[in-house]
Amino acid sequence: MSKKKYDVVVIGAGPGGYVAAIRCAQLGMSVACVDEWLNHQGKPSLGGTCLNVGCIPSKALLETSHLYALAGHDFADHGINIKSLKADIDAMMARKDKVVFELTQGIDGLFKTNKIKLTHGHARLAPGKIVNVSDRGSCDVREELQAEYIIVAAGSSPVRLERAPIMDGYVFDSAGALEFDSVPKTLGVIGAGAIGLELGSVWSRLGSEVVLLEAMDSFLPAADKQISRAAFRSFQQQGLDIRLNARLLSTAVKQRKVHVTYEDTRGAQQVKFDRLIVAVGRKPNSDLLFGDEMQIEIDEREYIHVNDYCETSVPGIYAIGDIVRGPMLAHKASEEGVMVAERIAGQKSRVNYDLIPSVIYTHPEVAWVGATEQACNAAGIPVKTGVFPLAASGRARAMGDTDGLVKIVAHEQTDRILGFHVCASQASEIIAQAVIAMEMGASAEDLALTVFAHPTLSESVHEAALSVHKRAIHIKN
């Protein structure tokens, strides 16, 4: 079997892999990409978890379910009366699938435009920077690729629980929860992180009674406490039953119900659901990629060990995205892909890991970047904060969407912005302003001196910056 040689071989075509492949091609390298994803029709589909069963389909359903909830509960306040409202689940799913298909085809077109060789199959690394490609479930190598550089972007998979095994029709992982053919009357969700909250929100809006069981005793611990408290209140008001310090003990399917036993401060508790979603995080897909002979270091959590520039313990082999340290976020993976491609080309690119925004696409959305007030206090960093509630925003009032707040954490002496936290409609868009400002080393005063259009939700950023110095105009300081 002859070896096909390339400058770069990329393993995985998710947000990290396909971006890395495109950037390498833009920089004049010959590139091959190996990807093993199959869609529901059993056909290759680019984009990885994010595009096929993650970020994109979940956001499509979140948008659809949000519009449905608005029509059912809020349109009347705007003078729009709807006599009969019905959720057409088949149509919702068809729209979601159409969005996914169009975007996956878009990536396929970009590969062709950039002359990237796409090979479908399972990739396994071999010594000599060789990538062996086989059919899924087979050990027979059908193609060998050799490259000067290899970029591993194999992504991650949902964590499975022995106490809640996936059972067709009853217990689902995050991917399965995007394919329901009907709205369950009762729905349980194990895990109240970003994935659990988003999936719970979708089906709650469509009519399910949703209970989220979270083993931790605090809600969204990575977020600023003031923000997480505001989000918790809002979600409860929407009907999400979030139970903290609830540790799963067992599950069983009896009489067409999922019987869940969990333990909280009161002892063992039992609850029954029509369906159950397991959303307790994800694990890196580092298994089956290489053997010990490759001498690629992995840690105890199965992440591939890399340096600050994503190079593994083997020179010339890089790893990016969910398979390495750091948050499992699509935009983090994409930026690592760009960095690695440009460093291979001799440039000095790097990723600022301190300024990677996190977003939860509920309603209101929750977003943050940088340090929380609590982390600064724990580290002995003197800070001052500015907070502006959306209830004081003219645009939010006009929208009828006043839940949440914007919070800025600034250094007490230098005024430099250290953290930015949002719980609000369109927080995912607002947070980008903070990332830009912080990337440029802005102070709270810099934002306070900036002119924001009126009326906009972004004015809340301006007012929060003014609030840092007790100068906010539209709230009491």
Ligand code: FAD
Contents of the next structure:
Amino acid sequence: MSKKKYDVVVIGAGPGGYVAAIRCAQLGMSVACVDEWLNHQGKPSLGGTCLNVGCIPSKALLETSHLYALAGHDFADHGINIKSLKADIDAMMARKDKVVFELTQGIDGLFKTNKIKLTHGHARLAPGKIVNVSDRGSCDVREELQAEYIIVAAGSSPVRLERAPIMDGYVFDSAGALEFDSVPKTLGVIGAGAIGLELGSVWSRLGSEVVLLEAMDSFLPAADKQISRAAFRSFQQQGLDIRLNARLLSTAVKQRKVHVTYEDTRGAQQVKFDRLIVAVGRKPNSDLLFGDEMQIEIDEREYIHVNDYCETSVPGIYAIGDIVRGPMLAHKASEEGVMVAERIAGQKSRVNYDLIPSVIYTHPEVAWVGATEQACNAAGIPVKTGVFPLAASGRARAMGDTDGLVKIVAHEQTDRILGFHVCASQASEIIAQAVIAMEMGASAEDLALTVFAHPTLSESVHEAALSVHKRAIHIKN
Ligand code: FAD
Ligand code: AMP
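Given the form predicted on its own above, what does the protein look like in the form predicted together with ligand FAD?
After this comes the whole thing, all chains and molecules, with the earlier chain placed first.
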């Protein structure tokens, strides 16, 4: 078999891999990308988890279900009366599939434009910077690629629980929960992290009674406490029944119901659902990628060990995205892809890991970047904070969307913004302002001195910055 040679071979075409491949090609390298994803029709589909079963389909369903909930609960407030509201799940799913199809096809087009050689199949690394490609489940090597540099972007998969095995029609992982053919009357979700909350919200808005069982005793522990408290209140009011301190003990399907036993502070509890989603996190896809002969260091949680520049323990082999340390987020994977491509090209690029925004696309959305007030306190960093409730925003009132707040954490002496936290409608858009400001090393005063258009939700950013100095206009300081 002849070896095909490239400057770079990328393994995985998710947001880490496809972005890395495109950036390498832009920089004049010859690039091949190997990806094994197959869609429902058994056809290769680029974009990895994010485009196929993650960010994009979940946001498509969140959008549709949000509109349905507005039509059902909020339109009447606006004087818009709808007589018979009905959710057409088939149409909703078809729309979501169309969004996914168009975007995954878009990556195909970008690969062609950038002359990236795409190979469908399972990649396995061999010594000498060789990537062997086989059909999934087969050991027969169909193609052998050799490269100067290899970028591993093989992503992650849902964590499975022995106590809640996936069961057709009853127990689903996050991908399965994007494919329901009807609205379950009762739905359980194990795990109240970002994915559990988003998927729980979709089906709750469409009419399911949703219970989320979360093992930890605190809600969204990575978020600022003031924000997680506001979000918790808001979600409970919407009808999401979030039970903390609830550790799963067992599941069983009996008489067409999923029987769940969990333990909380009062002891063992039982509850029955029509369907159950397991959303307890994701694990890196580092198995089946290489053998011991490769000497690529893996940590105890199966992440490929890398330094700040995504270099593995083997020179010339990089790893990016969900398969390495750091938050499992598409934009983090993509920025690592850009950094690695540029470093291969001899540039000094880096990722600012301190400023990667986190977003949960519920309603209100929850978003943050930088340090929480609690983390600063624990580290002995003196801070002052500014808070502005959305209830005092003219635009939020006009929208009828007043839940939540914007909070800024600034250094007490230097006034530099250290953390920015939002629970609000469109928090995912608002947070970009904070990331830009913090990248530029802005102080709270810088934001306070900036003109924001009226009436906008973004004025809450301005008011929160003013509030750091106790001079907000539309609230009592
Ligand atoms: P992946 O996207 O997982 O891509 C890896 C690719 O590599 C896949 O195509 C896989 O088939 C392929 N592959 C693996 N092993 C091999 C092999 N040996 N040979 C060939 N190919 C291989 N993140 C956000 O930032 N925002 C969100 O809103 C968001 N929502 C999400 C919602 C859900 C329901 C889920 C599940 C995830 C969500 N995420 C979100 C997380 C996001 O999808 C991931 O962080 C992101 O996809 C990681 O990108 P990646 O390139 O590292 O890996
Ligand atoms: P994330 O990592 O953001 O996707 O969130 C996953 C959530 O699932 C975390 O909040 C975990 O605490 C939670 N979790 C993990 N295992 C269990 C379990 N066995 N029962 C309930 N919740 C769990």
